[in-house]
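Given next, in structure tokens, is a single chain: the form predicted alone.
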Amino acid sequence: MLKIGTLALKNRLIMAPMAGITNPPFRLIAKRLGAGLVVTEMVSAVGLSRGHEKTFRYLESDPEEKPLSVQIFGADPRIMAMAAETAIQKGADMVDINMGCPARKVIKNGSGGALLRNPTAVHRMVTAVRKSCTVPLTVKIRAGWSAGEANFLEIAGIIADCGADAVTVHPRFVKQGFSGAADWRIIREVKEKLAIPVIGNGDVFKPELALQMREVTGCDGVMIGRGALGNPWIFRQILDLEKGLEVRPPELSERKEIILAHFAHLSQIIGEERASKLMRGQLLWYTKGLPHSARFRGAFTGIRDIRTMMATLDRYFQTLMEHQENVRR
């Protein structure tokens, strides 16, 4: 279990935000698989301030996904701070401030990783946010901006000393992106200066490697993102190891059946044509590494009509549970 604030959560895995991917579908089905807490997509601060339709379907959620944490960024200290209200009222358990994310339409505004030049920035922030939040409240960091301002250790401190209940590290510079690998030791030195609890995230792709973080790291819990694209039982599967457990891949029946669902789920909250156009790059995760899964993928994206793209969908499945079949006999 892993207590962060007043919320105890039922295990220390947690889904990471990543836009356009941890929508409720999404979400719902990661949950169901094991994480014990799950986050919004980014929602911008001035969006919501302003009353934006789109900004606003980021809050709805099922009632399943709970707890739920909702992530917010924005430059603007008293916009933050309402957001934080909207995002309670809306029904988040927990609020959580971008301090990382490395894309260029975000960190311009002074958003996201920008705020890491700055600690007094960082300092009004939270300071701001704490004040108007009245659920448990965490922030993502990055390990600076590039390697030549590493200031993670002053950044995480400033930001326990103004009331957050936790910080998730995310050890790579912003000016990195996602290139290189995560150096964990970051975690473990930011782990061993702050009292409050400290959440590992980066490149988590194999279950093992979420226990090895812990043991490297001493972090209090494991934030998964592109880990659990395309699998996202690997939460499941985390937690078997936990148990002495040996590791079990998805039955193909239940690889197809998540996939099914979250089209279906998918289509019930923006319509088929959307979901459709959003599923083709899930069916690119949810395949990779299977039989034959290079050629499906390549006929898979030039279909546009749904009725044809579930078609082509089963009978490659119902190919594959075929060939296991006679593999077995």
Ligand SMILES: Cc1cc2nc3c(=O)[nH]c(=O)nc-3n(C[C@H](O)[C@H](O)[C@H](O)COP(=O)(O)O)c2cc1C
Second form
Amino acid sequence: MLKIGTLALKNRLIMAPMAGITNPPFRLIAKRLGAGLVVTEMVSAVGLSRGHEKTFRYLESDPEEKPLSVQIFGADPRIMAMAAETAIQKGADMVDINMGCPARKVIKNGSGGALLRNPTAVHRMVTAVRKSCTVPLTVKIRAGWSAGEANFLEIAGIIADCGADAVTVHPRFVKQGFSGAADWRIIREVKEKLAIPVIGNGDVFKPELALQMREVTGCDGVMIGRGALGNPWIFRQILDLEKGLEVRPPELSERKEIILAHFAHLSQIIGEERASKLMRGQLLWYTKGLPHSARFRGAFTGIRDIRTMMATLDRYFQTLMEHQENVRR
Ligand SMILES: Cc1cc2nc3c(=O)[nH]c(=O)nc-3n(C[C@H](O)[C@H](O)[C@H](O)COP(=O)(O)O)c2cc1C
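Target state, the form predicted in complex with the ligand; input state, the form predicted alone:
Full complex below, order starting with the chain above.
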């Protein structure tokens, strides 16, 4: 169990916010498969303040996802404070401030990772959002702007002093993007300094690594992003490991069931055409490492209509299951 402010999570595992990926269907799957907390993708505070319908759609969620954290990004403390209020009105159980995004369109306005270069702005931002935020407040940071500006301890200290309830640390520099390895020692340093919970994040690609991260850093929670792409079962696998059980891959039938549920839910909320475009990438992840998956992916390219797509998927799994049956006999 992990307590963040007044919110008690059922376990210490958190699904990372990922733009374009952590929509309600994906979050629901992560939740069902064991994540203690799921987070929306980053939501523009300016978009909310201007009433953009598209931005508001990012706040939609399914009651089964609860507790839900909504991540907001922006540079203006007043607009961010209003965005937090809006997110709460729309059902957020927790608000997270993005202070790590390296995308040009985000940092050019002084939002996301750019905030780390300006401790005064961090102070103003967290103070303002804290005042308007009636639910637990967390902040997600990177290690600093660059190796020459590795100010994570100063920034984490400010965030805690301004009343945030937890800090998530992705220990890469903003300038690094996703290159190099996440330096877990940074998570440990932040954990040693702060009294509030520290959530470790970065490079947990296998269930064993979640346990290792906790052991090495002492972090209170573990956040998983890319390791859950195509393998949302990673949450269940980690929980099994914690119980001393063996890590098992999902049965083919369950894998197929989850893919179909993912697609059906996505189609329901954004329509079949857009869902089939988004699912293409997901399917590549879901089938990675399975026998003959390259051939399946080959058969998949070029297919536009949804029925053919599903029939191809069905045939592929049917062949895999028959093959498995023959091996078992
Ligand atoms: C496609 C993609 C989209 C992401 N979008 C967000 C985002 O919206 N907000 C955020 O704070 N981090 C975002 N991240 C960063 C992840 O939350 C996480 O910090 C990072 O991937 C490191 O964790 P991992 O090694 O477990 O993936 C994104 C990462 C990826 C790969």
